[in-house]
Every structure is written in C-alpha cells, then in structure tokens.
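In structure tokens, one chain follows: the form predicted on its own.
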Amino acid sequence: MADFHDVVIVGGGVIGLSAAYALGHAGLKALVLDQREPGREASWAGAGMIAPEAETPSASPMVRLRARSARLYPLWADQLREETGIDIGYRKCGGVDVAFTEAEDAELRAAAGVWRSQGVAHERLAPADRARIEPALNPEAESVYFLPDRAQVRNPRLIRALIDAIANRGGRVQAGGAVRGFSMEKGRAVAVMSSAGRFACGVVVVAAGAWSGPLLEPLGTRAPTPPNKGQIVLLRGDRPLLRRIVEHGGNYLVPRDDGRILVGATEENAGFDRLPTERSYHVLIREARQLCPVLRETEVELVWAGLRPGSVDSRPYLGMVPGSSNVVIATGHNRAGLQLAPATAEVVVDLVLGRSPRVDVRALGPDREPVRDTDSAAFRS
C-alpha cells in the first residue's frame, strides 16, 4: 500500500528522530509526525551534554543507557557526517563540577562516590590546579571536580543531521499535524490519526515528549509526562572564554568552539507555557557571572525556553504499552533526552523487531512502580 508505513513515530524531538534514524539502519522506513517544527521543544532546551561512560557494570537501566549512549555518540557523529556532511559538534571537552558552600561540597563528595562506584574518571582538584584545567573559574569556589571524559554535541546540528539521514534512507519527517489518537484492532494499532490525515502502519512509537501522557490514556496506559519548562541563555564572546563544561547544582555553562556559551537551565512548573521570563533570565546571567567572572565580557545573543517531558519518578518510560502488541513508548526523558537518545533508539529498534533489548529496560515500563534511581542522579544533561 502506498500510504502504509513500517513504523509511525509520534514526536519529532531527538528521541523520535534518533529512533527513526536507527530504524532506517535496520532496514525499516519510519514516518515521524510532529505538531510543530521537529526538535523545537525539549531538544532545543538542552545543551547537548554527554555524560562520561561508566566502566563498571551496573544493574541500573539508566546507568546502562547513559553508558551505551556515551559509547555510541562518537560513532553516530562519524556516521552522520559521512551520510549528511553535517558535523554534529561532538567533542570530548571535559567538565568541572563546582561547589561554593560546605553543603554543596558534601553533595559533590557524594556524587564522587557514585562516580567511583561506576568507574567514571574524576579528580578533586587542588586549588593550585584549577586554573590549569579551567582558567575562567571563580577562584572563590569551595571545591572543584574534574571529569575529563565529559562530552558535548550541538543539538541543532544533531537534529538537522538526523532529519537528513532519515530522508536519505527512505524515511520521512512531517511537521504541522497534531496526532489525535490511534485506530486499534484487537490490541494492535493499525493507524495513527492526525489532523493531517490517517497514517496506516505496522508499529507505532510514542515519543511525543510532554504531550505523550494524554495520547496514551485511551490505550489504558497511565504514563504522565508533565511539562518541565527549561530556559536557556546564549552568550557570545569575541573569543573562546571557556575550555570545559562547568556545572553547579542544576545549572551549567557549555562552551562552543565558536566562542558562544550556553547558560542553563531553569526548571519551572508552568504548564505548557514556553515563553522565556525575565526572572529566569536574570537568575541564569547571575549564575554564569558567579561561576566565571570573565563572562561579564560577553553579550546576550538569544534567550529561549522549551518543555521537557517528566515522568512519575524522573526516569523515562521505555518499553511496550501494556495490552498492545505493536505500540512502543519512548518518552519522559526530562533533562536527559539528548544524553540518552542513541541508546534509547537502539532499544526502540529491538522492541520494534521483537528482539530482547540490548539494555534491560523492564524497570522503565510505563506500568512500573515509581522508584528513585540514585545511581543516575550524579549526572544532568
């Protein structure tokens, strides 16, 4: 049938696009549907920070997804450059975590214990060594930890490369149509119903970010994805001012090679309002200048916000929708969508093909009991 699609993916953020890209490599043509321009929600409100690979095996699915993605990103960067000519900006720049108070230092010491247990390279820097690692740091910091294997990608470039690569393999990304629901027959989704039309398919993947929860309710699945608004400020300097990613609590500075610096990110419970606020802007600017006083020399180039999809317990939903044989859920990644995208995409391919996932994600099913995953709490994205 001309209008039949192997897989229809609902949601064109980095999770949905990565899944379509990986499915293309597996020989399946995916149609990605997005109600807006693809990649303009949570994927646009992140900085593309990639956590270091954990060398020690872990039972935590979050740690395993993070480690697998860290391993895949340099491979994906090479593949995407070869397939599309786009450099997604992957580089292992290293990062520093900073504390300014005794309480923050205690939190960093606890995080360092997690890093140690996972085999993540890190070093508590003596004051005399801090300027060698990151000269721009505020010398008044209480403590600084260096993680040499932190990496980053340029998320707008990644989105563009994924869209091009999907098309190169016969898939399609379609914007401008809101998905209303699914046509079901005997526990199987046979079509996705959208304001842009009816799309018959073999498998459905729900990766609609903060809009996923309501789509799943008619299928009898309660998987709330409350929006978490995140605001980011882009600074521009006349020269590169930072060498490393700098993190302080939930905030970060991410230096790009062209002298730009991302400052993020707030967390706001504001419903589906995605407009930047003056209050959050001032919080981020103040944070940037406290962390690295040299950033007073920069100019503000852009301010924006996006909606990250939450979940019942800060972990994503990843698995088959209960009671359905062909509906996959991959959403609720909150701040970790960019960080976990390649490994999530691999799991989606395995589920679509009926294989045992390369990462055991049974604990991430939408019907799970909420649980605090302390092994994954030491990294943000």
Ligand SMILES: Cc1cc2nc3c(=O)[nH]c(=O)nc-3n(C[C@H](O)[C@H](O)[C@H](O)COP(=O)(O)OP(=O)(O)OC[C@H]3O[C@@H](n4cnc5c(N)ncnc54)[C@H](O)[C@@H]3O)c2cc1C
The other form holds:
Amino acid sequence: MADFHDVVIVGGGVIGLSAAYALGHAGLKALVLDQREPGREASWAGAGMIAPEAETPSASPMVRLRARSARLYPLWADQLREETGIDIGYRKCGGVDVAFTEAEDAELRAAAGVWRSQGVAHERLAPADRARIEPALNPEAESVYFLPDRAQVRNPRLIRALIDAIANRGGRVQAGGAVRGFSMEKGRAVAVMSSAGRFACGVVVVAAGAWSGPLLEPLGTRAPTPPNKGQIVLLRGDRPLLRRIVEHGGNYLVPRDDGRILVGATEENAGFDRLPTERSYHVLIREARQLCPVLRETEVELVWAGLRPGSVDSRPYLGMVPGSSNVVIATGHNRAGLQLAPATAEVVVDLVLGRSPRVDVRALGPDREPVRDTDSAAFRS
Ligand SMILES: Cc1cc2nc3c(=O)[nH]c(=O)nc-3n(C[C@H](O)[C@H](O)[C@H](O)COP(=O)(O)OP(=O)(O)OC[C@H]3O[C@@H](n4cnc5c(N)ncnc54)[C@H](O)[C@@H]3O)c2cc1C
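For the form predicted in complex with the ligand instead of the form predicted on its own, what are the coordinates?
Shown next: the complete complex, the earlier chain at its head.
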C-alpha cells in the first residue's frame, strides 16, 4: 500500500520527534504529524535543564527514566552531531540549589536526603566555597548545594537535529495537519485522520502534548493533559556572568555559552493562552536579581511562554492505551519533557515492537488514579 506508515506519531514536540528518531534507529520509518510547525510549542519554550544521573538502582519508573535519560543525553549529543552536523549544546555545567530562609533550607535538606538515597552527586557548600563554585551568587544565601552533574541542552537545536536525523533515516515530519481522530477496527487503529488526509498505519503514538487528552477520549481513555503555562525571560550580558544553573524553588537561571541567561519559570493555569504577561515578567526579573545581583547589568532580549503538558499527577502517561492493541501514549511530561525525552523514546520503541520496556512503566498508564510522586520532588525542572 503506497500510503501505509509503520508508525504514525501525533505531535512533533520533543517527545514525538525523539520517539521517531529512536524508531529510525530500530529500523522503523515513522511519520510525525504536527498541526503547526513541529517543535514550536512547549519543546521550544523550555529551558533545557537535564537532571543529573542517579547511581543507585531504583524501582521507581520516574527515577529510572530520569537516570536513563541522563545517561543517554551525551550519547545522543554525539550521535546527532555525527548524523546531522548539529551541536545540540548538551553540557554538564553543574548547578547550585539555593535557599534564602530557614524554611527553604529545610526543603533543601529534605531534597538532599532524596539525592543521597538515589545516588545523585551533591555537596552542601560552606560559605567560603560558594564563590569558587558560582561567583555570581548572592552572598546572603542561607544555604547552597552544588550538583556537579546537572546539565543543559539547547532545545531548539535538539529539535532541528532530530528533524534532520529522522529524515536521514527515511522518516518524515509533516507540518500543518491537525489530527482529528483514529479509524479503529476491532481495537486496532488502522488509520489516523487529519486535516491533511488519512494515513494508514501499523501503530499510532499519541504525543500531542497539552492537546493529547481530548484525542484519546473517543477511545474511552481518560488522560487529561491540562496546560501548565510557563514564562521565561531571556537576558543578555556583554560578558558571561554566570557559570552554573541556579535553582531556587520553582525558579531558575540557566546560563548559555554565549552569555545569555534564561530566567524561568512561572507555573500558571491560564488555559491555552501562551502570551507572556507583564506581571510574570516582573516576578522573574526580581527573582533573577535576588539570586545573582550582577544580573542588574544585563538587558532583556526576549520574553516568551509555553504550555507544559500536565497529567493527573506529576508524572507522564507512558504505555499502551487500554482497550487498543496498537495505540501508544507518551505525553504529560509537564516540567520534565526535555530531560525525559531520550528514555521515553526508548520505551516507545519497546512498546511499538511488542517488547517488555526497559523501564517498567505499568504505573504510568492512562486511566490511573493520581499518585503523589515523592521521587521527583527533589527535581523541580
Ligand atoms: C517555560 C518552560 C520551561 C521548561 N523547562 C524545562 C526544562 O528545563 N527541562 C525539561 O525537561 N522540561 C522543561 N519544560 C517542559 C518541556 O518543555 C515539556 O515537558 C516538553 O516540551 C513536552 O514535550 P511534548 O512533545 O510532549 O509537547 P509539545 O512540545 O507541546 O509538542 C506537542 C506537539 O503536538 C502538536 N499537536 C497538538 N495537537 C495536535 C493534533 N491534534 N494534531 C497534530 N499535532 C498536534 C503541537 O503542535 C506540538 O508541536 C519546560 C516547559 C516550559 C513551558
């Protein structure tokens, strides 16, 4: 059949593109359909922080996905550079977590307990050592923890590299077609219906970010993906002012190699509105200057917002859609989709090929009851 695709992926964000890339390495050609320009939603808007590797084996799927992704990122960076010539800007720049009050310090001590149990390298810095690790840090901080393995990626470059690499292996990424539903026969999706046409397929992967939930309702699956709006301010200095990622509660600073600094991020329940607001802008600027007073010397270059895909709890949906034999769901990664993309992609490949996934994701299926995820609480990105 001329128009048959091994796998059709709905959504060309980092999750859909990473899955298509990994499928290409497994010898399967995927067609990725996006209603807009691929990679321009949450995956473009994100800050690109990658959580450090956890050395201690864990049964928690979130810890395992995070640890696996941390291990895969440098390999993907090398592989993508070889395959496309694009440097995705993966860099183990290290990070510092900062507290300004006793209550915040207590939270960091609790987080340090989790890092210890997971085997994540960290060190509580004595005041005399802080300037050595991050000279720009406000000296009035109550406590500072150093996580040497925190990393970052330039997500817009990652997106470009993935799109090129998918095409190099015979896959296709198609913009401008909104998927409206699936043609089902006896519990199997036989085609994906979009505004750009009908695409017969062997397997469907739903990775449509904050827009995923309603797509699955006709299949009787409850997987709400409420948008969690996040705003970022991009600062530009005339010289590099910051070396490490700086985190304070849900806020952070991410220094790029070119001297730019991302200040993130808000969490707002604003429906599908992704316009930046003046109020959030001021909150972020104030926070940046408190964390690192030297940032008063910078100029604002850009402000943007994106919609993180939420879920019923703080964890993604990853698994087979119940009642179907060939529909996979991979979405709802909320604040961690960039860091979890490579490991998520590996699991998708396993599910598509009918193998038992490398990470046991049974607890991440749709239709689940919300779970409070203490394993992820120590990583806020
Ligand atoms: C401000 C901010 C900062 C962040 N920082 C980090 C960070 O530092 N580290 C980290 O790991 N994560 C971070 N995130 C989260 C991360 O960006 C997301 O978890 C991740 O991008 C989700 O990827 P996705 O592919 O699921 O969704 P998206 O990138 O939103 O992609 C979904 C795609 O599906 C398409 N689509 C939707 N509906 C349809 C349809 N019906 N038909 C066809 N296509 C459709 C959309 O057009 C879109 O391109 C951040 C997010 C924000 C907003």
